[in-house]
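The chain that follows stands alone, in the form predicted on its own, written as structure tokens.
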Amino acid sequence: MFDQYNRNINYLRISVTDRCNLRCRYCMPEEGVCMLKHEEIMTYEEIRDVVSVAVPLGVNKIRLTGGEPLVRKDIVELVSMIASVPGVKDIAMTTNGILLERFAAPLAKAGLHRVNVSLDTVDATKFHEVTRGGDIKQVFRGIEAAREAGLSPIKVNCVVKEDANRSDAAEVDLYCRENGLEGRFIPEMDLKTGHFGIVQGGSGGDCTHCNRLRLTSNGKMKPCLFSDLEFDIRELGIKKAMEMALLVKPEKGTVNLSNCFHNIGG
């Protein structure tokens, strides 16, 4: 399906939870955030139904995000449900990697094709500081488990602050090259000010070639990360919400004052 700027929209990013087992400084405040009530979160059946409607409209790529998707109970079952929908060609997941060692093999068996792992530094002390308590060894083991499970490609997402952690990014780049991983270097974004840039090693941030819609964990279809526009699949119906999001998908991002990274899956 094509938007008004003739971009082929074939990619749906689905946030499955607003919960996370880390508190990264650029994503969540230290004191935590107000979480959605459990009954507000989409059920797996609802997510499968969204995918089933989206595929005939032209979507063939699905990415599961969070929060942290691996903290959602029975996440492997959701991957299996999505993989069973005819026409889904690619299922990916973005994760912080903390639980990946445990889940990589069953996820691959269920139908997950590839994974992006967030990693802003390879220094254990800095990682602990940035994530407010994370153990980088768990991430390294998770990446190795993903490799052994046959998930491919394995991409590493590294957020780069302006002139702040360039040396960390260089070390992440070296780690990726030495271990056969694909590094993606993401300029630190700010939803409220509309600050974003094109991802080095990826297509994110390039509005002229954007091919995605987004679904929040409580069922709001969004045409753009940097936009307050959203359409409730429960109120409007899945197809109508998608059509409305497609119709108003902006030429480029502006600002998002109503969402946070932890509930939209940056």
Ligand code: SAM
Contents of the next structure:
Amino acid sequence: MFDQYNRNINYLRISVTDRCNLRCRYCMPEEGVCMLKHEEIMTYEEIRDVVSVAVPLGVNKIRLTGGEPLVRKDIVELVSMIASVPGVKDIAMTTNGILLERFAAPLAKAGLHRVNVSLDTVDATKFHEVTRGGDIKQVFRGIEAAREAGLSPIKVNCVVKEDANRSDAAEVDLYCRENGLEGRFIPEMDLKTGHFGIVQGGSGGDCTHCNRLRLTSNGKMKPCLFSDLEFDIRELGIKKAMEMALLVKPEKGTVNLSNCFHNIGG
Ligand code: SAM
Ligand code: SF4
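Next up, can you give the form predicted together with the ligand of this protein, since the form predicted on its own came first?
The complete assembly is shown below, putting the previous chain first.
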């Protein structure tokens, strides 16, 4: 499906939860956030239905994100439900990797193709600091498990602050090169001020080539990460919500005062 700027929209990013087992400083306050009520979160059947409606409209790539997708119960089941929808060519997940060691093999078996693991530093102490408590060894083990499970490519998402952690990014880059991983370097963004930039090594942040729609964990279809517009799949129906989001997809992102990274997904 093409938007009004002739961009071919074939990619849907789905946030499956607003919960997370880390508290990264640039994403979540230490005390956590006001969580959505259980009944507000989309069920797996609803998510499967969204995918089933999206595919005939032209979507063939799905990414599961969060919050942390691996903290949602029975996430492997959701992957196999999505994989069973005819026409889905690519299923990816963005994860902090903490629980990946346990889930990589079952996820691959269920139909997950590839994974992006977030890692801003390879230094255990700094990782613990930036994630407010994360154990980097679990992430390294998760990446190895993803490799053994055949998930490919494995990409590493590294958020780079304006100046502070350039050397961390350089070390992450080296770690990626030495381990056959694809590094993606994401400038730290601010949804509220509209501050965003091009992702080095990836496609994010480049509005002219954007091919995405997004779905929040409570079922709001969004035309853009940096937009306040959203269309409720429960109120409007899936197809209508998706068509309306497509219709108003902006040429360029502006600001998003309604969401945070942990509930829309990065
Ligand atoms: N919990 C998973 C993870 O961390 O990979 C998935 C959700 S997280 C919100 C998705 C991506 O958004 C991560 O790669 C994270 O680093 C990125 N992200 C979060 N806050 C960000 C910010 N302020 N600027 C740029 N990227 C951000
Ligand atoms: Fe959690 Fe991912 Fe946000 Fe970190 S970036 S707090 S892991 S959702």
